[in-house]
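To begin, one chain is listed below as structure tokens, in the form predicted on its own.
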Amino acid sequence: MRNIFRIMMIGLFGIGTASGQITKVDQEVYGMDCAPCAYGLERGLKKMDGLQEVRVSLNDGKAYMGLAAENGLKLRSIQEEVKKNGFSAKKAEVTLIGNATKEDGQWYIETANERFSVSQDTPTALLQKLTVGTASISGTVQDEEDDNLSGQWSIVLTKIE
């Protein structure tokens, strides 16, 4: 009876240390510059599982989006579908939620599918703020060559709730 209930805290505690989602994202887009493909490229977008709202602005040079609760998206995912496109995706502004951990002095926020290496950059007063355990954070993710979208991510905090 005693290595059931070991078990299932476990588990249970597993579950809530290794969630965690990316719930917006405001990807820059290089290279569109007319509307037919700013629509082909919403389009595309909307047809990725985990996204609830896509809207592309030519204007912007933008793709908003608002994922849906409990998605798996990955940042890597959309930033692939941008190319796919025919586009180059720059930076992001991203919101998240996370386990925060630091590691040799070092932040990072992990969400169930990527890695986010908390940038220097950051304003002191945020990392200040920034504790061990889940987190809500909203920042800038630098950008990555096409090439070499790797899953790990460099953020520069904006915003911790």
Given for the second form:
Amino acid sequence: MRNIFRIMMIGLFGIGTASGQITKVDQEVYGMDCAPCAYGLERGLKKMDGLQEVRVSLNDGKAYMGLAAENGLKLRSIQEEVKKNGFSAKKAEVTLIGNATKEDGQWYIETANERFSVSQDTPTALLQKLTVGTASISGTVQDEEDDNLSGQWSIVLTKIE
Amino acid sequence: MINKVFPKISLNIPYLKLILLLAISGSAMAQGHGPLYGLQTPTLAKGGVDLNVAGMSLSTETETSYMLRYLFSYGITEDLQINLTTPTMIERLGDAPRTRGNSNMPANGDIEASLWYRFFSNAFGVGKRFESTAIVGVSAPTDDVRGQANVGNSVHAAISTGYASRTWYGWIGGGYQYYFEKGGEQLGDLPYASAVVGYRPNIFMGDYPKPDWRIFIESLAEFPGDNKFEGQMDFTDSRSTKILVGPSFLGLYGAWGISFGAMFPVVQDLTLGAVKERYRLAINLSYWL
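What would you give as the form predicted in complex with its partner chain, now that the form predicted on its own is on the page?
Expanding to the full complex; the earlier chain stays at the top.
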């Protein structure tokens, strides 16, 4: 229901622009082995504007984040915070609302400040549900090399609202 | 030996209580989340601060030293860390063996500043990583004479590499400390190596923020050179060999850590005048800001 409301709001005020935002991130973290590591990462993430809730799991090797209703947070910023703590940011499961576009047969979903290229690994059934305009989607963002944080991501869609 | 810098304080019960109070209430802590004695590799997060307070004791056949040591560490980047450690000597040894306390704390009364550079890191799985770290440091003594020789400033360099996971840990490393001549006398140098294996039992695999514990078996091999005196024959090739082994324990809870352990000599092939040891004890409290 909340997502429907968000889509309506974006539809009213944001169609045709690159507005939109990430609303949830489960970030995989490699190399984090101890409580102070998790504490440091959790504290660093909590300092970021736009993060509403943060939970770090050593056993899962993940940081679970819920983002505020209005936020300008980039996935890149989250991964940079992971790196700043001495770990490697790997795959991320994200939920976001963005503007879907199609260029030369390639689908893209854009938030206010990042662009997600829809991977060909996305199931065909899901790709067929994708339409130009506002989209609320979930998916897995592929691992980028730590030193190659370009701000453009490849995403395998797992759900379209 | 007369303490020329700090007043000698007898170790009594009220003082022990004070130490404990400092340890519990202070904003300082331990050595990080690795072993207590051996060389390790982890560095702080960029902008991270780690405060430590440690209690150390070293016992020879004739006397026992007690020392409190404070360590401040700051992460310049996630791979570059600066450290400063200062001692409060409670009881000095008249005849002190040449050794280090641990990877960033001297066992004697030196003030030491050091730089850690993690030049290799490969995080390849959940909780798993290989990494290597280089250490360089400079020290200034807080005593004038140690082991009948004038104490000069010193430099220290070491390198370590290791593996960490949620269950197993291992580090190996080696280092070298060189004391400069002072007043025609020079403390012997100290090449050394360390190897550490660590394990976290299943019962301590609770997820963050639950506390977890790990146990280490630590070993040190030290090859201290003899002191040199002006006009004396050159004993450059004369070195002692010491191998010490012992357990240490590390408990972590949130931003807090406590580690404690002991080392016992299993080999002491000493040159004339070198000091025979009985044991080393240490306890260390850490707080990550």
